[in-house]
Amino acid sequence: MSESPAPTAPRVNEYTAAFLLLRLFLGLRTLLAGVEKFESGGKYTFENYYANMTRMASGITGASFMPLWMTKNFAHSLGYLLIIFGAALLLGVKTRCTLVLTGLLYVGLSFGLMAVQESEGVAWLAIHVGLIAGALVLVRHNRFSVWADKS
């Protein structure tokens, strides 16, 4: 009989690290989806923004049950959103909150989806949703945040 060595537990600044990856990441690729929003032929213009939103909102009413006064409203508001909880979660402003509430705007985006049957765009939001869900497991060992939650 073979003693195997006891597994040992983590330490404190693995679990820091774990979290701090997944934060970037996280910020990042939320910043830079609401930010995306904004281009068309490779210039970035609040003109482009509203004509991608409303395009975007016209193709999930047309594909959907929706009514296009709630697809467009969401569609409007979706790339402020994103850029604000991106660069949020960047800084480490109320992290716990910011994840959630991040955390229901890709759930949000994912029902448009769901309801125009995009299954590929729903199962990438799956994975940014899982992702949040371990952020937020992990949450406690955020320790570079410019404003911090209560813990």
Contents of the next structure:
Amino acid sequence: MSESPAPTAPRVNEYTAAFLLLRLFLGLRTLLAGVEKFESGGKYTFENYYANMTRMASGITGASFMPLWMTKNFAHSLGYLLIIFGAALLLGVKTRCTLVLTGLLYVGLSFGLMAVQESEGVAWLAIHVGLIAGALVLVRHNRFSVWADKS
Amino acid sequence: MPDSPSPYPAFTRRDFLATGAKLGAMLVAAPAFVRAATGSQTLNVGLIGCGEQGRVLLNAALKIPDIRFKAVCDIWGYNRTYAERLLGKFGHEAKPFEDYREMLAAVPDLDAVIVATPDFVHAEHTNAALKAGKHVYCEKLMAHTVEAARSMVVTARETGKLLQIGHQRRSNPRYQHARDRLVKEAHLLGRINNASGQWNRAVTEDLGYPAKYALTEDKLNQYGYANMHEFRNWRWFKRYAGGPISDLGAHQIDIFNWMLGANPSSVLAGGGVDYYKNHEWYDNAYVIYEYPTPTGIVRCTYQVLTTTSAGGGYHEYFMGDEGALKISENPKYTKLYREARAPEWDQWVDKGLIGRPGSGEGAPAPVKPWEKPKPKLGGPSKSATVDVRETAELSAWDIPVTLDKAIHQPHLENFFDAIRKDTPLNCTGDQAFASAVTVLKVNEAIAARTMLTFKPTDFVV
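Having seen the form predicted alone, please provide the structure of the form predicted together with the partner chain.
Full complex below, order starting with the chain above.
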């Protein structure tokens, strides 16, 4: 009979803390990524938002094979979606589902940057997608949610 | 039987000679008459000196319409053949000559001559061409001595022919815009108090030559050269030229005079042959000039260093109390700076005289078309970085005028336009004489190790 102690599973609150940190980071990052799209010259307005997003859409279209209607639709909805997903992550609203949708949004954004060969931006987004994938692995330890996922 | 009257008018020997002379004169003048009658603007040009600078001028002139090179002259067959072949490729049938006197005699219908020989023969070649009735474009520095330069101005006056000296910055549209619009019209620099100029150039090897094409000692001596090494590297030897201050500095010191509209009253200089063992001329020189101008003294420094490319290349820098202009033939060294105390410059942007900070040449990489411009950050706090004696930072603006031609082309165009249309030259012999006096005094000041003064009459022929 061995005298060494039996391995014990990590305590639940360590996983909970790890996920919470990820959720907070991703929530803040996503929320602020959406908010900054309304900024121009230090001012935040809807007018700035549409100017910024139209510039983004026409810039991507001008440098890639993607049609303007596609990039415009994506760009004009991007900021709102980032804010919604960011807030949902912070509040804990259907976190599993929100993580998947946020991940898909970042993959979509990566696709646009891949199309214009913006490797640096793609690499940054890949880090985001990797963090979301890690969060999905830990999502079962999610706590402090206003609207929890069904277990 | 009385002589019947002849049906033909009497034709004496005297009549024959007079008519023959008139016909001969008409034949000689025929090309000019034909050109005048047909409205042709083509100018016949000869080149004396087909070395490095001659080739630069040839290549620039070949881009100008209605120029026909009819003769090239160089004492070295190697250079002569190069120029002849280059011109042949562009359809110019230029006759080669070793001696400029033969060229001037054998090709009488030349309208103009370009002189790109070593400085010590500029006056000889220019004066001969002017006396032969040709307009002359002569490379700078116009001569290696003040007296030689003076003789060129006098000959131009006596013959009534045009003399343009190759200070080509005066015809550069960016320089003209800077002086005429930014400094004179908009007064963007305020009162100019100081200027600096420099040409820092890395070590260069002496020029060699293919041994089989070397000139004989007799031939070299006939044309005033001691040996083949000095013939190829004449810029470094005192009997042929004025050294780096003349080769490089002349361009920029000429711009001091031109921009300030004045000649200096004194010069203080130091320099020496400190690096090169087989050269005679100073390989580095530091100069201080004082220019009396209507708004006060402008003190200018100039340096020419031939052993380093460090220190910011080559440019002229005019500094006033409201702004500063850094200008060079190389656009990357060109910038306009506004002092924080100066009146706003936005009106000059709207008028197209200047570009906003960060636009144009030398600006940081533009924001990608799909990116949102990033908000400006505050940066480190002022108290942590700025000494109390520092004054507010300059803002950098752009000059929206660039030259899209070879740098010598506008100056040659100005010369040819002056011949064809009687438009004013951008660098007459008189103007270049003042610059030559300004430049050549530097070598005297270095040798004398003391401040030398100029009299206003020194700059006048």
